[in-house]
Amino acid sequence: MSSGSDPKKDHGVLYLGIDLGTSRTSVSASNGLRETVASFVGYPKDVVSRKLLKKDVLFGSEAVEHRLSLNFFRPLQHGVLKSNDDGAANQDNLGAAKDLISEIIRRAKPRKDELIYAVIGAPAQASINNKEAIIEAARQSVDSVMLCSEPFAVAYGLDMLDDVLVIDIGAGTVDLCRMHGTMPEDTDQITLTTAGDYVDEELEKLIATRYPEAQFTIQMIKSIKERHAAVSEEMEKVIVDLPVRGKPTPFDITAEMREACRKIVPPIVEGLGQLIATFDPEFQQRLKDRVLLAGGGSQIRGLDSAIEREMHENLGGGRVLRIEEPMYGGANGALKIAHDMPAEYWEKLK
């Protein structure tokens, strides 16, 4: 398969790579457009909120800003659609996911006469039920759709398909994937839930313990983390204003930020160790020396060095390379897969 596009095959087709994430949803399109939106969806609660907002549905930061007036959804949890106790997709979240996918596709500006073929990245170990629910959510907006594992999409986009370990850190999951020149199987992949949301929860607990008088929401904690996340000893001081009885008050949360962010490192290295130990012994060192760090969580300052240090202590070495485009690594790779799929494959999937 070539990554170049065949003009006859591409006539009247818009290819999309979509990274459907717990926190952000991104698209890379064959028309050159790239967009990202926070994975939040909101519907006005009543006639007053509808009159105020003048919209039937809000997305991303706009939905977060007006969430008190909305029935507010974050349709994905741990990178997959939130489900009921029986494992079936929750209908409200399924509806919100359909609207979210429809919105990210609208932002890619497809022409009315174009077919839309999409590859959507999902967590490495998403259940069969969840994969079917994601495909169902996408079908109303696309002509043909397939899923791939997010870390595989990252590696494919960079043409690093042989003897590579991918760490893809999202809000809901950390996906680890071992690449060895073939499509990864279940045994090549590990999904952890100690990801971005976990860091938010740990940071919330640490701040509440040290500064019980401070008032904050998890949404405030998330935006503080996105601005200041770091793990190194020499990190810049993190001083934030939080209300105390309604008055903004400065708090030093440097140590809490470092501790919360560092908590994701041991589970990642333990997972890498499992994938390395069960690989052909002759190629284990090559795997260790080619670790790709991707996803929104890869932007934590100093995280690549922290993982390397932990690998040296526990696995006898390793080299970690942070990818250049954490926001679009998965979407870019999914787009490349979409382009490389033969036209007859897309026809079969319709």
Second form
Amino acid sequence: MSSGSDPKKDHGVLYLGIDLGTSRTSVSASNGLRETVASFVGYPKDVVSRKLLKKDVLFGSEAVEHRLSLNFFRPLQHGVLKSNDDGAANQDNLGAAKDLISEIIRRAKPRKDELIYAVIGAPAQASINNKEAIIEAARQSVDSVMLCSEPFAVAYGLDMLDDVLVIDIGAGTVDLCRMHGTMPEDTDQITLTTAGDYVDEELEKLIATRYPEAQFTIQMIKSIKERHAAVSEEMEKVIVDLPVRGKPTPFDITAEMREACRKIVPPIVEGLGQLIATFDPEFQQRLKDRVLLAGGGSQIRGLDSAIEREMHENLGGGRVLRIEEPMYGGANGALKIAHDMPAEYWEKLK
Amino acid sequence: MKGFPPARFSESEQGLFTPREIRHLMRIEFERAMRYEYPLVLMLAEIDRLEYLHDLYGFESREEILQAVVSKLRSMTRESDFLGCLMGNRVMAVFPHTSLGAARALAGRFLRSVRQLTFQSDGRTIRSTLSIGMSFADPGRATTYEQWFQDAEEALAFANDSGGDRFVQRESATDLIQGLREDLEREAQRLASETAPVVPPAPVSRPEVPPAGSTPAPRPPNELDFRDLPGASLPERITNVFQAFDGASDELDRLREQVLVAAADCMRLAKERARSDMVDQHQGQIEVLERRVVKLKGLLDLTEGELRRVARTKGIDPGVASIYRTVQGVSGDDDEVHRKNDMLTLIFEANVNLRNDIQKKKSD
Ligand SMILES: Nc1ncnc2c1ncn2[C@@H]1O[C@H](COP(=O)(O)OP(=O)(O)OP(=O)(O)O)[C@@H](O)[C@H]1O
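Got the form predicted on its own; could you also share the form predicted together with its partner chain?
Once more the chain from above appears, this time first in line as the rest of the complex follows.
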């Protein structure tokens, strides 16, 4: 598509807000659709599997399900496109990322006669190669595209433009971002790798230590976490069935779950401390009181209170607000940016 | 009228109220009617061709006619609880607690009684007619004082333009068209049944015309109405008038006046009929077009349904339409519109720089 001057496109303007994540890619569209797909892409390994699967490319959970007969990709790592050692984008990954972006746009069901303007929330620290790849991928399917910082999109979506700290807990990274009216700069952002995947790994280790007889995969651990993640002392008991020599056996992993989930709290609060301490002293208190918790990982029950408590102990106070739709916070915000962007900017970037 | 002094006609300083006060009182009355939910009728009446009579017969006759008409109206409404005044040639009256039916009947009575008034001027008999514009403030239907007043004015203008001697109640364009339709139908029926020979016109002054041996007897004066003569063409009417001419020179003058008036009436009538026909014709066209639109829309729905079906069977998804037809931008109502626009500009600039960097990297 990409030829923005297509004369037939005069029937409407479809805005897309896209959140490109390590584990999940989501879109919110101005036709009311919201879609999310796990950031996995797979291509049938050979003719036989292609015939069997009746598809050239599979995405999300479908790709996970058939991963043994696929060349399987998770194109993003730690929030950015995986690259070769020399920093150049890995061509296979790049292709997979492009297909993933096309797929998420397709799922927003754009009409052929509408202009499509997309804002993609990308990790602020993504390299130029990365950003180039994202833009290239998107341009195949949209008329005009812009990138913006992911945490900025979250804050913009909530109309909190001033003195806000955004904690975006993803799979690969936790992005901490200080917003003070303008676009965040490098010094306003801290990226931690103690995110969702890290919790999965820690949980895996703790369970393996306590119940060496239990058999499980990291995927199983992840889905257990997504069902039961919590950090408070009073959390409900977590009893799960794990196979022991092939036989499902119940295990109590309450303490392990709490411990693994709590591990992400200290680095987050330490990062917040740095961002607060280097801020204009007059506004430090205000900043502390306006902390937004976003991203899939923010769904750990009791996490907001746990971060608040840690802030009280180490930073002398703070208030944390969990955003209402953590899975779509970035996409919704990007959609709002797309909507608000003046027409001439879109035109110039066609 | 609660809280009102008994309503009276007022003519500038001599009356109970000045025109301005009357308008003010009318407004109060209007608001009260809306609040307490009772119907209120506004009538504006004008004597037809008063300026013409003035030119023809002089100032005195004009004043005389005006006074006579006003006192007639006053005598007819002595019992009713209303507020009225005379402004220029125009009588304004507000009737509270008056239904539309009652107001129409009253207007009809006004017309008839003014038609029956006769005046003598220089030994000639002068007759006059009235145009009335009415508007009805129904508490069930939202309207404003200004609108109510404007409606009456427009109705009066319409009554005037349609030849006078009638009342027009201003409601809506549809009502007007409906009214016109009914008028036209009545007219058509009358035309069909009209076999009587052409009758002489006698709009203003009449009985002095010498009894014409060959012409049919004129109708009794109180039944005369130029609208009753739809079949008479201009030349016929002129011929009729001149058949009565016996050669005397002041008779000739008088007859010429009659011819003038008759010609004017005929032309007005012709104009009115042409306009009604046009309205009718346009209404007919609108109906035809509306039927076509409905039909085409039905076809379009069918086609779209068929397209969707074909798309489904072929596995093509036509997509879901965006709620936006045009590019939006930050709403002007947004409190932070300037700050947001600044931020969006920064995002845009960062993207332009990114494109430039990418371009540069590629060319290196
Ligand atoms: N109910 C839940 N409780 C706890 N964690 C959850 C829950 N649901 C999802 N997660 C975790 O959230 C993470 C994904 O979050 P999100 O989709 O916001 O990240 P992403 O944008 O894909 O990643 P990144 O920001 O690193 O690119 C995963 O680690 C996932 O396991």
